[in-house]
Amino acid sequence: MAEKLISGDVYFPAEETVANSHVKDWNALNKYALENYEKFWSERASELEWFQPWEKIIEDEDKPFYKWFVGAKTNIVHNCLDRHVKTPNRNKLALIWEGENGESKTYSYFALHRETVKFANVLKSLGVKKGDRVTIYMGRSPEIVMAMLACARIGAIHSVVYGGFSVEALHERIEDSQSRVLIVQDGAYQRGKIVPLKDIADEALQRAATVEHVLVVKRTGHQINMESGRDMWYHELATLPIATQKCPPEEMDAEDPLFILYTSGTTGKPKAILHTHGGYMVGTYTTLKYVFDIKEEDRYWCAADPGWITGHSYIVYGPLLNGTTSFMYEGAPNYPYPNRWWQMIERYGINILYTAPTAIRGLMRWGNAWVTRHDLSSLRLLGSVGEPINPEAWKWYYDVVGRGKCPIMDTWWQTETGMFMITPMPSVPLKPGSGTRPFPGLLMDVLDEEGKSVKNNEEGFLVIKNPWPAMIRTIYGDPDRYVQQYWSRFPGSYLTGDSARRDDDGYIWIIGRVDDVIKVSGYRLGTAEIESALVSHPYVVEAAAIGLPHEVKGNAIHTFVILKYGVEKTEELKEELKKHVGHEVGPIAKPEHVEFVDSLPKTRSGKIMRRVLKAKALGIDPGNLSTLED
């Protein structure tokens, strides 16, 4: 496919863009990979240090169980940490921290290093050992970057909770991973108040019976109960003689688990997604390596929470993996005022910024001039993560903070694959809203109900087709469910749950889920494609759209929308937005309802739980919500 012959809305990437990549010809790296794909892959895994190297790439003889890197022994905190504090990176700032009031650390690999040994003495000293599950639930601070890395360096299996789950999710996932220690914040900064998380974490642990042990790490220093015998200050233990301890990493096989982490399925309780030490670790610093097109002088800030897979993929383990300097920050992204980003990105010179399209519609909402005010030349290239982008938050983000220049690398990826899987690279050609193709040697297709291959610019079922180095290996303690969830729908290839169409030139539109496309009269809409119709409105921030039973159409579309500050909420404009979906997206795409809210009910990762709205309109029971944000 020759690039310059692209069709549609697209923006080319600059000669100088291009020339400064570490993949200048995406077509030449797609097909050597897929040529030769496990030697691409053992080419990526040969730039890491392992302690015995593989006797094979790829084990399939009990598929879906794929295996990566057989027989290989490595530990992914000895190349987060110490491969480089033998070099002088060890000087290199590895990470920048933020408060929401404004306090700021900085640690250096060194340091970073010397912190998450003492952290993983510390849980040593209470017992805890390779293959045991350590719950973590805490905010955004360095010291839970240590705490993840120190689970792992001793071969322990960290469990993270969104440090602002409910008590009943937290204790859910602490009974179903059967952990026996707790990290805990006393509590996180968040718009000005203090979240409880200890007080949270006490009324969760009154029903789960498994914690023996809960490690308290201080942040707010407001008063908590502190049970005796039970609950322990993390910086007592810290200065005591066993904590300062040489702790080499334990030897793990690539197939040993690194971490679970939980994902809201459509139904029943939420999947304990289980990820390994091998495969993980070269996925995610190949394609953070390539797709942000990692420097040795970048600063990157991935705006997410360690505690969804964005934060442990791309704050956690492809930053230290790539020996980068990475920023975090502790708040709400409009504290105490809109242009709270743009400030912390100029002051620290900020390279690189990965979000999610909601947060960019939610400060796209306050205007260019909190953005203009400040000096953003620093960045050379934008991302996004979590739902797809529609493109008039697309230009805004590439217009406004991109100031033109910054190629967005708008990655489409899961819980379960851990990586990036279709995504654009700074050489790629983009067009708004789609991730254009996946990434180099994948192989995914759209199919239909009998599992055919759709025709291009059809919808169909969103499928992979070959194993990748960072996938799921299964459903902790539910093999049964993995192997049913993903794998029989549609046998030998990975069923991705999204519904999507490829164009003509191969590039991969995401629809939205497969229970978030709406049949009208017996054509199928999908509800991003009706929600970026709203979004294009200029009165319109974010939109959401379900479909509800209608007795002539089959589904009626009714719409939920958050509008522009100070805009009145008229039956005027409500009958504006409906005539403008359908003259956005054609007569059948317009709303029967139009409804106006002031917040969307969305996931921590920020995705929109469209099922609790239909549950809602409906008068029915929304089913579990632990995933909810608020």
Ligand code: WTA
Given for the second form:
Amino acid sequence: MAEKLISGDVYFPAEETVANSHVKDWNALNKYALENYEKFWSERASELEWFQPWEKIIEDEDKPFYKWFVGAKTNIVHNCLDRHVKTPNRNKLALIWEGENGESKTYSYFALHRETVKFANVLKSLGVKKGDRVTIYMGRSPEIVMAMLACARIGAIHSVVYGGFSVEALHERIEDSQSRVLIVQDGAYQRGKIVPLKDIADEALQRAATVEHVLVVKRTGHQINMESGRDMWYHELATLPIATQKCPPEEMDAEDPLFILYTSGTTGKPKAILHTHGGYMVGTYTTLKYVFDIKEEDRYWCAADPGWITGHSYIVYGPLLNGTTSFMYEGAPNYPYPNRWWQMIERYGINILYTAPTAIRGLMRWGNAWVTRHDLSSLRLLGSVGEPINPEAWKWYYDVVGRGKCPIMDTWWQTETGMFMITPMPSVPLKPGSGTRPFPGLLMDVLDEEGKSVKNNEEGFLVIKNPWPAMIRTIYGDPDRYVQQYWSRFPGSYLTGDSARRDDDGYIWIIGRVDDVIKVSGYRLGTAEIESALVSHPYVVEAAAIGLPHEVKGNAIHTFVILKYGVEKTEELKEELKKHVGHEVGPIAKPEHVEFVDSLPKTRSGKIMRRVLKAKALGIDPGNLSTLED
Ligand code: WTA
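Given the form predicted on its own above, I would also like to look at the protein as it appears in the form predicted in complex with the named molecule.
Let us now look at the entire complex, which starts with that chain.
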């Protein structure tokens, strides 16, 4: 029986959906998880395999450095692959992949295990050991999955850099992580063109001195430079006898690092968010199972990129932990035509589609006919992530893509949380634009400036009040910043950086970031990265970046630039500066707009007041200006 809700536009689940889902009674599960928090998570953990059991579920003596499943030993890859290979699931498809050029490949669990072992042996032959960092810079290919799993299998820490990032972003991340090995694709297909990943990496490596070996995976086969002594083709090493040796998964402590992933924060350079083998495994496994209600026969498609947390948790680890069949597509949604996605859903019989509001708005713009000419009746569930979804896009997704039959799982979470935090389940009544309530057992709140809970329907800071298994453990190499950034504003609570309000039904509505993070097409960028790219141009003295609302992208980047004395303010220079940011940070960071200014609003301590720039651009009241210097 669905519960009664008192406010807003509510979509109740069909009786059949409730009857068939893992979690039929959300309220009962939430009550159980709240009252038996540790037991709830230990029961979930017991569904997976451990080389050695835990002595303690949560260790909180050294807050906020929480530990989970203390004393336990496991390896996430053992649970992603080896566990299934021992069962009839060995012949089930783990991965179905389609290239933008129409090529397609499939891997059973057995085959993915075999290929991962091979990849792991190649890494070992390059001297990669437990605890070493390996940077991965690739497109959406089966090999990126193998590369990540291979690192984790031997206990190395992967650091995936999204293939849409460019020279300086890659350089900075390689250097900060002190990676000695880089795994790169020669190129990737995107909108019929080749993204020259290896060329970009070559340029980044001229700036970074730590890398000794570059392992190159062939995808496009176009001409690239291979530096002798440094660069090696993966496919050549993979045929050597050493690659076919046995390679049992390294026994990892539950708290041993699994990966770092760089993300943008409040100020300064991107920070390396660290996740571990044990807790992250339990968190991603459980949330995917319950929220996307994974069934034996499912074909699940998360259309994100493996280079972001969504790809880590819900393309690579979560689906494999659940033994499901994942689909991955290399290219653009409108190549060669705007029906590419729908064609593939029909062709492969996809049951679950998980994507971002920006993609939905983009697809919506091309018109319904591209969608409705395909048989999408295989779809059972839809998902959304990355930014608030506007009700108009929600309804289009629901009515046109889901034919009014597929509940939409609007999942709120972050690189730092590792797993879904505010999310419905198929049996939960939905309100377009709200991710509903915290995952069972989680305590979240909306606070005012003083740290007091705000009243219903009032805006405030969204915080998390109890630890969760897939939580960030630290910022790699900078534990002080971890404490400062997340736990100092409201001691004892994790600061999400988002503002939100809670309605009379306890449903949470995300409003947006309250820090210097800009979400452009769902991609998380920092004003600091864009500004430092601008300032690295010889003509620029100072720059400020802000996000302004954009119909499809959610936010678009607007920049204000002070030029060196005597430099002429031309339209060509604006274009050149946009291109420069694209080259340094990546095409996703290219400003929509560059404005030349003579000064920037600053506080007396010299901090740029982006809030004032934003208010001015939007023509609204800038609020309190008492700290403005001039
Ligand atoms: C935003 C992405 C509204 C939010 C998984 C958060 C969302 C940031 C949602 C994290 C959602 C993510 N509704 N906003 N369903 N999901 N966000 O680290 O501002 O790339 O803080 O992780 O995305 O972005 P990140």
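This one's a predicted model, so the numbers in the text were calculated from it and none came from an experiment. Residue numbers count along the first chain shown, from 1.
**Student:** If the chain is split into two rigid parts moving between the two forms, is M281 assigned to the same part as H580?
**Tutor:** Per C-alpha fit, M281 does not go with H580.
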